[in-house]
Amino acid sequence: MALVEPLEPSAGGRRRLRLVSPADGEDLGEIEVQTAADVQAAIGRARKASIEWGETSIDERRRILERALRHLVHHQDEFLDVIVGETGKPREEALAMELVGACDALQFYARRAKAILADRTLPLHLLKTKRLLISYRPLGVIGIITPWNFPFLLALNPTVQALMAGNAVLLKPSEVTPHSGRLVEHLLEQAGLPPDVFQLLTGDGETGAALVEGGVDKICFTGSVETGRKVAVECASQLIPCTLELGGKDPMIVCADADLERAAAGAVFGAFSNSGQVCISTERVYVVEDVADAFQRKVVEKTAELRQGEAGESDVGAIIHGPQIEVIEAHVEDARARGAQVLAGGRRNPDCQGLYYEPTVLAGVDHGMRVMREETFGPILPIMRVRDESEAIQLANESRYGLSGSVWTRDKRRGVAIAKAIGAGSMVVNDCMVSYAVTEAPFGGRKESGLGQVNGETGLRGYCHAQSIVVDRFGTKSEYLWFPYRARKGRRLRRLLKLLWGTPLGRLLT
């Protein structure tokens, strides 16, 4: 089933794409692919709008976000209808993961941006006659390119941060889920955001490339490693910053002293939530041999209880993007061929009309299999037995990815120590998939999982230039280091250098 189908060009010559629901094949309408000329025109409008918007007070920006929050809460079912129809997610899952996160982002940055972005005065350790002021200035125009797995939340969250920092925003959502991007546009319109401060760009890779190449002041990209590399290269050529939130192959380490009931439940949720289409989903498990049988048995039991389907209550939804199910199937078949055992699932769900792959548990896996090395992005849980926690750490770090992961142990202090030993941007102890949900926490990957960080103070300030302003405190007629240079001045400086950096007293003073 193709979820995005090309159509005949529009009267204006733009390419058109028809959208199909992954859950039941229903026609979801069409979009036009905006061209490079369209993108350039939008950037021009945004550039003009950004000047006035950057001069608005944080309080005025806050009031707009608060109005958006109220509208979202009062019209949540209308938003859910679009998200569920476009993605095939269970309705309760879309509510919990898309709308709850969106509401939290709106309120968090509305309430805290003023303090986070306030001018800061810092004491100086050496130049006591000066005062240092750090002022967070908006960058200007921000290009945001978002994926299809959380099409509303991952579009709204960076948009909110960029707007609160005083920037204009151009959002290019995935062509697979453009209607969820339109929800962001609708929400901000209803909140009274001035024209052209936010603009939606619909289209595919052509439109995204035009945005990256178009001359904005920063790109925030969430998507594949391959595309992320291209974005990074283009941003580097323009000398503009970018944040890249890319793929993951997140490990789960189950220690010998873990609470196996909680760990098994966490493994099932971490692997199968959003049908495994989460960059921080649990994609490989390393369980210590002493508890492997009991852990594996509990995982299989809990997986058997999951419900999947198009109608009624369900736990595991559809595969949102058609080609992704082929990747999932390829990984499972490769594992089978190399000796892995399928303990649950292992096929498309024959009882479902749309793109549904059964929650799948694999045992007997190793690093020779694609499912343990490459991002699957589907409802697959491979479990590998290890000798001890040291081997688990070694194997967890044998990956080109480094986004997130989890450690499960009753000894929380030891859990933190193991977490620090993993080369990942974030880690969780005795839970999973909360790294992005903790709004205060900076989130970003290492290795091929990304560049830069989003969320929290770090993310919000990332949409600004931290401008340093040094102010003279006393206004004397001249400074000692100004002209003219004299030999006696040099002698005094040498004595001062020796005092400050060559004696115990000096080291105390500096």
Ligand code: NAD
Second form
Amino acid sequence: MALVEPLEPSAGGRRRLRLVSPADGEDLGEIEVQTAADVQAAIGRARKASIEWGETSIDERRRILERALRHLVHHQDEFLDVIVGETGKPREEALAMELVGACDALQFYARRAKAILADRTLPLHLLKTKRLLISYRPLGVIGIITPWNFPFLLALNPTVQALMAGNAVLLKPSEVTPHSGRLVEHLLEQAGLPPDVFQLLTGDGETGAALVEGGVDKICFTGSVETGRKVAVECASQLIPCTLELGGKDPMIVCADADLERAAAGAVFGAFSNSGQVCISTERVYVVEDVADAFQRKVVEKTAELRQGEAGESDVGAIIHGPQIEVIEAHVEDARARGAQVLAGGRRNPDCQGLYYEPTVLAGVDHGMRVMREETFGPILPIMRVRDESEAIQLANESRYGLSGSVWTRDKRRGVAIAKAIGAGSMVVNDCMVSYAVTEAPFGGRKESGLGQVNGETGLRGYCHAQSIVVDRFGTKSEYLWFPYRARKGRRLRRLLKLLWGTPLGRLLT
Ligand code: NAD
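Instead of the form predicted on its own shown above, give the structure for the form predicted in complex with this ligand, please.
Whole complex next, starting from this chain.
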């Protein structure tokens, strides 16, 4: 079932896409693909609006976010209807992962931005006749491009940060889930954000590429490695900054002393929540041999308890984007053909009409299989036995990805030490899937998982240029290092250089 189908162009000549629910095939309307000319016009409006917006006080911006938060809390069901309809997620999952995260982001940045973005003065180690001020200046116009797996949260969270930092924003949500992107527009309108400070651009890669090429001041991109690379190349050619939040193949390391009950429950949640369509979902498990049987048994038992279906309460929702189910099937088939055992699932759910893949547990896997090397982005949990923790670390690092991962052990210190040995942007000890939810934590992948970091203090300041302003303190008539250069001045400088950097006294002074 294709979830985004091309239609005849609109009267204005724009391409049109028809949207279909992954849960039940219901018609979800259509969008027009905005062209490069539309994007240019929007950037022009944003640039004008950014001037006044950049001059508003942080308190004014805070009040808008607080109004947005109140609106979201009061109208949560309307928001959930749209997100669930478009993605086929269980309602409670959309509530827990999209709305809780959105409310937290609105409140966190509303409250904390003032302190994080306040001018700072730093004590100087050498030029003590100067004062250094760091001022966080808005960049201007930010382009935000987002994927379909958390279509509301991943659109709202960077938008809120960029706005609080004083920028105008152009959001291009995924063509698979544009209505959830439209919720961000609606929310900000309700909160009284001035016109054109935020604009929504609907469309697919054509619109996204036009935004990246259009002359904005920064791109915040979340999506696949393949598209991220194109975005990075274009940003490099324009010399504009970008953050790239890309794919992952997160390892889970289960040590011999792990609490197996918690680790098994964590593995099941980490692999199957949002049907595995999470950049930081648990995509491969390395379990130490001594506890592998017990761990595997518990995982299979817990997987059997999961409910999947279109009606009533359920745990594991739909595959949001049609082509993704083919990737999932290909990974499972490749693993099966190379000798993996399917301990649970391993097929589309025959009882469901929509796009549902059963939560699947694989054993007997190795790195020769695609499911251990490539991002699956589906409800698949491959478990590999390892001799000991060092082998687990080595295998965890054998990946082109480095987004996140988890370590499970009763010895938290050792857990942190193992976490540090993994080449990933963020790690978790005895939990999973929380790196993005901890709002203070800078978030961003290493290797092919991304570039730069978002969220928290680092992310918020990333929507600004940290401008250094050096102020002379005493206003003397001239400076010693200014003209004229004379031999006598050179001799004195040499003596000073020796004193400052060549003696114990100098080390105290600098
Ligand atoms: P995608 O790369 O196909 O699309 C992402 C967005 O880019 C969409 O809005 C799309 O229309 C747009 N786009 C497509 N071509 C473009 C181009 N040439 N220039 C600019 N924009 C373009 O990704 P997807 O399939 O929507 O999302 C799934 C991927 O996102 C997975 O790999 C997942 O791991 C990753 N992801 C990463 C994070 C993170 O924070 N690291 C979070 C969520 C998802």
